[in-house]
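One chain is shown next in structure tokens, namely the form predicted alone.
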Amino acid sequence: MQQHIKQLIESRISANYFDTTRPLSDADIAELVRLATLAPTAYNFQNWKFIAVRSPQAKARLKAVSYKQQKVEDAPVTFIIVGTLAAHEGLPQALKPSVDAGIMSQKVADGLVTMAVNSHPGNPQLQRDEALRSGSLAAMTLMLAAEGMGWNSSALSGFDPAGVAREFKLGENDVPVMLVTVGFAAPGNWPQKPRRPVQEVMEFA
């Protein structure tokens, strides 16, 4: 692991307080999403969406369905990380750029599509698991990208999924995975909290 990546991980905090006077630009927000989409997904599904909640009106709607957490209103942007179901249906299109770039052959792409189509249709649990995995990987990548760009973040699982889906017009195949607030930390945040010792959570096999 390169030293600067290690330092980002070791210095990251979960910010509860954000500086309300320092916004992020459209370009900043778009760059965070671009970096988040470099996270891995099974079959290269890329089964995710990112809703950047930043207007006062949208923040108020999101705050109302996330148990009135103040950081949703204070952070310059809160991302709704959405995983998508039935990812196999969009896989040919998702793989086409890799084929066009010569990264994989059409035969390999067709094989991946066949495997996904043989396993995912009719298996809602697998589809949901995959949506949650993809969304979570993207969220963590986004948070590390934010840290590397000099910002702070916080992952929120405290929200009403049905309320989020309603307020932001999510489709029937959209699963809200988590919220991620991003911005400049204000005074009063805790430092990174101690973690359980490695020997308690790791074993060799």
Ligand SMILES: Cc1cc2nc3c(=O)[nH]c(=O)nc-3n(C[C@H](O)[C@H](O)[C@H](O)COP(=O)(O)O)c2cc1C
Contents of the next structure:
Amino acid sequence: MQQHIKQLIESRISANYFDTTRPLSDADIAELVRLATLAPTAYNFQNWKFIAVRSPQAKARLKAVSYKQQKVEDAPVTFIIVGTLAAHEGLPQALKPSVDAGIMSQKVADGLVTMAVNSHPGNPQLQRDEALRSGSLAAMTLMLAAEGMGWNSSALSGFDPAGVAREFKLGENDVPVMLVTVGFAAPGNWPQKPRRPVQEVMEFA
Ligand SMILES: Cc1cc2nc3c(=O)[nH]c(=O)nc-3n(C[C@H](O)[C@H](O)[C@H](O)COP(=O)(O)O)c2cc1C
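Take the protein just shown as the form predicted alone and give its structure as the form predicted together with this ligand.
So here's everything in the complex, that chain up top.
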């Protein structure tokens, strides 16, 4: 992680072709997930799971439910980024390390739990929104971490959510948010594409 964040953002591409001969170690994969979990979430819910699909068999199952996208087979790993519903139920546990570390008092933690418990149950839209927000922030953090470690990545929403849930035994509270392939780019990838001009997408208020 030696490059400046601005350079990483400017150099990142969505890779379509991956070098099939260069693996990532399990330690590399776990480090990417560790960095991804440093992404922020509402209340520090950490309402996510990461499935690192890296065996040939698991890749074949994932490819079959992601419109046969070849990069799922070619890249050494594709992460299924899962956001979880009913995040309020896990909040006391999620906040405990912050209390134990003296970052927040138990009273403050209890207050946050009360706020979440008052707003999340019975509000499936909010639960889903938070699952998608958390999963998306984790996905982007993971892609930038990969870039910083000298690898390449691509986000994929081209998959069948029901198929992914079935093949990877997701629970009823698990929302597959995005797939992220990571590996070493092979020749032939497009460069980063031009973006719409800032003045077209931004306004001051
Ligand atoms: C949420 C999301 C879903 C995407 N789904 C796919 C996909 O299923 N297949 C694919 O080849 N690229 C997919 N992409 C990659 C985009 O096409 C790519 O990020 C965009 O064209 C910009 O490319 P660049 O980042 O290289 O500039 C996805 C990107 C995002 C953010």
